[in-house]
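The chain below stands alone and is given in structure tokens; this is the form predicted alone.
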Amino acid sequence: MSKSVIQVPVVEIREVAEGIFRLTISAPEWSRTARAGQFVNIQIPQRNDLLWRRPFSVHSVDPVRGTLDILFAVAGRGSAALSEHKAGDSLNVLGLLGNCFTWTADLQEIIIAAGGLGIAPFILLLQQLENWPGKKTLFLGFRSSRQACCMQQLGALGAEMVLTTEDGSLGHRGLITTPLDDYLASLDKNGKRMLFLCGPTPMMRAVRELTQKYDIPAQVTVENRMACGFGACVGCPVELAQPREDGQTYMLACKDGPVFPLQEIVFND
């Protein structure tokens, strides 16, 4: 489906954890065609000081209701303004944008590593994997139980879940990289599996090292600022680990991603 700008009604918006909101919009066609990893760019209405659209991963879909959800944290002026919307309000949305996670039929297991709001694209991924026969293992980390969200949805989607919080208020105390390291070390090296990743930059950098250590292929969705959403502003560069044959040293998160093979890129603070 080609990208388009549409005016969509807000169906619901509610706070699902401390400072974290789930926004549901009515978008029947997108609810049928969206794939995990893709994103939409939302124009914040009635705010002349916010010139650029804000990008948000597609969080989940309901093709029966014709709705699409995004999950976001209030972190700045744009997200704060978006959180103030109510059912019945209208939003100008550009979508669907970007590429998506991919996998092959011969995989035995899909491993997901998500930190905080990095969980956002993986509800849709697990929806897509609902009838997939392989094993699904999710490593999910939050700062605290106050930021933990999506537990009910995740519980219904069939993934084995390892949960950590930095303060120990829910699940294991610490970072998800510790149990993930232990788990990857325990696996049969002959098994076919893929790891999908999203989260804060330090976490993604650490998980990248683990996938190198255990020689596990992985894909990551990056969260660079994407103003236009289709490559015109060149404002979301992603550095390549190795220059390409044509000398290219970076790609664009919105146009070439946001999903990339993990070992092909590097993370800069």
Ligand SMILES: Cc1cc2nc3c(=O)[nH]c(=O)nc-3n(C[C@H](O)[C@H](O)[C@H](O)COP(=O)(O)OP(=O)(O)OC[C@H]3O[C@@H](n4cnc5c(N)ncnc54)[C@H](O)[C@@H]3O)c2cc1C
Contents of the next structure:
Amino acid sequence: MSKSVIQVPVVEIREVAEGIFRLTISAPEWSRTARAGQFVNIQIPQRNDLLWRRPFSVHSVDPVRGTLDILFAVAGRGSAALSEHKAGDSLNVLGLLGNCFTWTADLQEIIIAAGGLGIAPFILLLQQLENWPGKKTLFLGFRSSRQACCMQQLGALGAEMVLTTEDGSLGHRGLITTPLDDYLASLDKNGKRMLFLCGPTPMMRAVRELTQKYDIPAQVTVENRMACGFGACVGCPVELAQPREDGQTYMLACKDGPVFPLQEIVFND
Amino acid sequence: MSKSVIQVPVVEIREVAEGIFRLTISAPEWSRTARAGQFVNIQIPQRNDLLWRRPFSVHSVDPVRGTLDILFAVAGRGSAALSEHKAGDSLNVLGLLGNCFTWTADLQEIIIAAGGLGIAPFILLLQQLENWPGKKTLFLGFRSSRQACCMQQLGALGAEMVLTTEDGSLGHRGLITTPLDDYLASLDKNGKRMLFLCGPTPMMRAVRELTQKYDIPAQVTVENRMACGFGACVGCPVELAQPREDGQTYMLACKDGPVFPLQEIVFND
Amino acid sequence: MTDLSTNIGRLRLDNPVLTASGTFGYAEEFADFYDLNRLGGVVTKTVTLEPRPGNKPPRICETPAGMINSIGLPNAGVEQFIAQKWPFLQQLKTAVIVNVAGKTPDDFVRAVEKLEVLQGIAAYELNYSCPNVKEGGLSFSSNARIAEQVTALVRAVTQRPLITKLTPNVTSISEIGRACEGAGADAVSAINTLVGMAIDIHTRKPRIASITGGLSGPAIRPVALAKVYELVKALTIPVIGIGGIMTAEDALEFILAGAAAVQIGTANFMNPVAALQVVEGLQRHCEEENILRLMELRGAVQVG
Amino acid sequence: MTDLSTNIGRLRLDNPVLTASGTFGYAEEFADFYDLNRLGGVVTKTVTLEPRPGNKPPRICETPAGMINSIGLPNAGVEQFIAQKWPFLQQLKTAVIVNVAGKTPDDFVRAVEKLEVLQGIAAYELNYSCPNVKEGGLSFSSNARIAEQVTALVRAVTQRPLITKLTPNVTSISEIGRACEGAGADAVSAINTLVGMAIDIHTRKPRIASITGGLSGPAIRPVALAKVYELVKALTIPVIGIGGIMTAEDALEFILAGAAAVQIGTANFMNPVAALQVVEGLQRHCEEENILRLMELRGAVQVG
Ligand SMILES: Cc1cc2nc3c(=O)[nH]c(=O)nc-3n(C[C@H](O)[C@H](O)[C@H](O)COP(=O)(O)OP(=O)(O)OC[C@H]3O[C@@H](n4cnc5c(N)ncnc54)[C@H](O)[C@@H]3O)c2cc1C
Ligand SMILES: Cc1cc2nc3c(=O)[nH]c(=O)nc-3n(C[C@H](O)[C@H](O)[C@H](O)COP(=O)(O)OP(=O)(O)OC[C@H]3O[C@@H](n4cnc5c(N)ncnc54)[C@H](O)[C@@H]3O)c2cc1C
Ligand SMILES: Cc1cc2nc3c(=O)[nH]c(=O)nc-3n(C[C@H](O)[C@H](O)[C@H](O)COP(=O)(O)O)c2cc1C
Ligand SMILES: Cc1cc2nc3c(=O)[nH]c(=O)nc-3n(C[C@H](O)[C@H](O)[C@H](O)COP(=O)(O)O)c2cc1C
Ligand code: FES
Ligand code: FES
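Mind sharing the form predicted together with this ligand? What's above is the form predicted alone.
Once more the chain from above appears, this time first in line as the rest of the complex follows.
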């Protein structure tokens, strides 16, 4: 798929939870071709002092309307400016960037572990998996019910869901790793499964330990700082746990990723 | 009058002619104390890459509503961003800055020469002169009727008006200096008069020649580039035609001006 | 109550926020906006032995996140400074640092000698960026030998704290800093502006009459921080950080890098209360992070 | 049709817009976005004799109107460059300039010797900013004697046009430029990045793992323009202007200051079609102003 820069209208923007926005843009081609894990890189026009674009995962698509959604949190200056957009405003978007989650035909189950905004890429993933015959189990954790989002979309997408909040205001109280640990322990050892992960670094570390403990292959999507998003600046390295055969010790988050085999990479921060 | 920085709402903004906007802010104190020639220095919040505030003359005031107007043209990045403001938006404004037009009690007539946006400070001047007994004559020139503004306000302010446009689309065709020359020639030499001037540099040069020719004292307001607007950066010098007694060769546009005796200064650009 | 105080050699400041020379006039220009005694101190516009008219306009232009200036150190000379500006400055309870420049080493010495009669000057800051005609246009500040010589000569005529202000336009700022330290400077301040230029493509003229000028503002902050960090590692005397500081967060970067104080420059133009807001922001930061003495953070950057 | 062509010594370019080393990969990364042959030329990412892994993350951070990078010249070495990257580059009809760096003078010579076998390299650009361990961490580019030596050694092994890329982090860039000219360089390019630093006040860590890095982007444009203007006055060989060029207007400032060509760096990240838009903007400017040959504007800045 060739990358391009498009100038597109905002179709809709909604605050779906506290400080969390879903922004819909018109992008007919991408709405048909986007794969879960891929991202777009958005110019923030109001903030001429911000040099870089801001990267966001493709959250979901509607190929019929020709739209693409991102789900984002107000984390700083750029996302704050983005959240002030209105329907009809024009955005300069670079996409589709990065690789995607992949699975083989012989899998029995896909387990998704998402922390907070880490849910973003998985709506598209579940859309892609709509007619997939295997089992889909989603472990989803939020800090509290105030940050919870995507419940409605998830309801329609046919995954079994385990929900936690740190304060117990929705679902089980605690971190997602507790029920995930129990669940992985309960599984028979011979089934072919894959775990997909997206969330904050401490969660990624914890889930990595679990996948090691239960020997489950896993893919993770990383969120490195990015100046370009398409391999030009070499500023977004992901360290490999083992150097590759050709001696390379780093991969690029934007080009070789953002999805990586969980065991193969080192979390630097 | 002590200077201050205030955070105030935009009360109204209107495009009053092609690319020319009148912006009204709430500023009760300044609406009572502003004098014609003084200016405010406005931060452009949308444009974080623009370091400097943008200076604009006080255009008119409404002490009853407690508002102050500026009249501005879209000249570049900052004024373009300013023009996109809406009523209710908040602006950070530094004021009141600079000196003002002054006149003595014994004058018979005040002659105003304004080119284009140069009309901006003179509405306030005419407001101040409302009960002044002398004669007020306004020479006002625009490029064409499309840029003409303030006609309604001027109607109510009791000045005799000579209007020109370069393309003849309103008033006399040509430059303001032609009728001004005729008018000055027609005056008796003994009357006490003062001319107030604001306009583009070529016009200021031409009017200076006329005031020399007819020996009429005049004051002009200048629009130097300004980093601060209150004497701190020393970046806005106005060159004196004759060094002062203490040897000084420059005055500051923002602090010693922006109003200067027309004969005493040199136009550098 | 958090302790924001800091020491520049023997000079104790209530807080580390100073104003940068040439951006704060002689302080009077800012008296309308806030109580100047809330600052750690003020640094005056550069004073020279003889009056200087300043450069031809245009003297300033705006650049991305910065500005270029070539003001030319206009001032009425040290005698008029004493007569006209000192009476106001003398009333201030905060530290008043007088910035001095000259075309020759002797100019510096004679200007400082005249200032020595004034009671209450907290320190001198020597501005070496004035072009030195004798040495072929090179500024004092880009030559370690000359910087050393001027510092030593001024050191000989005053007991007051001496701060030498360094230019970033050199291969090794720490070499110059070490020369000043060796010659008896009590502190260095860095950075002065970077040499910069801009052209109006429509008129095809330089945007500054003197062709090149000094770049300041947020654009240069990363350069300033790198130079301050280099100086802190190389010197034992305190370093005062200057360059693009707009907020308390920016000031903290310099303190973490090891600066004992900071100066607010260009920010004063955009926001006349900027320096006060930096003081308040530092106070707030300490309260939020339970820091009892701000200077605990000095040099606390975690490297390696 | 306006003539946008320019000459860098013997090298003729269809237009003066090149891409800056390290910001355009090996060109392939941009092939999706536009026809690369519309550029005056491309400069490759730095190639070194031996493979280099690059620096630890974080390697980049954003600053006001700029960014800091410390990528560390990761590349697979000159042999892998020839095997993996050259096949794509070779197909381009536009000028391909290969940027070379080394830790020792000998590294430069051996890398260039290996590249000599390739048909179609338009020129070499020598990147002297790689820290030279032998000379105590000083980069080649900040020492005129070493810059001269490396230039002369490489000059001896190739007939191809040689461009030496200069660092701005020196007291006198024209001194280094003159040394390169004297040693046989066909052109100089300037500037490489300014040394810069930023600290995350919350983690108290430098924002770049290597503590300091290189500042680029619009923030540094005024510095770049001043250095280019200084070089143009001091040298007889062409100067290629680099630093914060985002638009055709920015490029024109450099051409008016005397640059024979320009390189687009950081802009490529924000806007992948930036370099093409500069070409188009220069074309449009010439048409609007009735300029038949763009290079009529070279050095046309009106001073005094
Ligand atoms: C491939 C990819 C996909 C992403 N998908 C999503 C998504 O779907 N939804 C979402 O809300 N966010 C996502 N992010 C993170 C998002 O890009 C950052 O939150 C955003 O760039 C912050 O910009 P800002 O201007 O608001 O914050 P800034 O003001 O720039 O910074 C605020 C804080 O965030 C940190 N930060 C800035 N940029 C990044 C970054 N790229 N990665 C990590 N930390 C950063 C800064 O260091 C600072 O501490 C993704 C990032 C990547 C790389
Ligand atoms: C005391 C004073 C009073 C003024 N009153 C008014 C007024 O009442 N109405 C009005 O429309 N304008 C007024 N101006 C001019 C106004 O400040 C400028 O038009 C405005 O700052 C341009 O900003 P910008 O960001 O839109 O343009 P920029 O993008 O910054 O520049 C556009 C062009 O305008 C030039 N320019 C920028 N700033 C100035 C300046 N301060 N003076 C002259 N040229 C400049 C630039 O060199 C450039 O060529 C006044 C200026 C001063 C100093
Ligand atoms: C308009 C202007 C005038 C200046 N004048 C002086 C001066 O007279 N003496 C001096 O030592 N530094 C002078 N400087 C340099 C500042 O003190 C400061 O070192 C520099 O601007 C960097 O800080 P900043 O980025 O916070 O402005 C001046 C700077 C500006 C912008
Ligand atoms: C991320 C990044 C990587 C760079 N890598 C190199 C490099 O490998 N070799 C080199 O000579 N210059 C390198 N540079 C410097 C640029 O080529 C250029 O000289 C500098 O960035 C200034 O131009 P700009 O402001 O347009 O980016 C790099 C710059 C950046 C931002
Ligand atoms: S963000 Fe530029 S290479 Fe990955
Ligand atoms: S604008 Fe700063 S002194 Fe006049």
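This is a predicted model, so every value here is computed, not measured. Between two forms, the rigid core is defined as the largest C-alpha subset superposing within 1.5 Å. Positions refer to the first chain, counted from 1.
- In the core-superposed comparison between the two forms, G247 has its Cα shifted by at least 2 Å.
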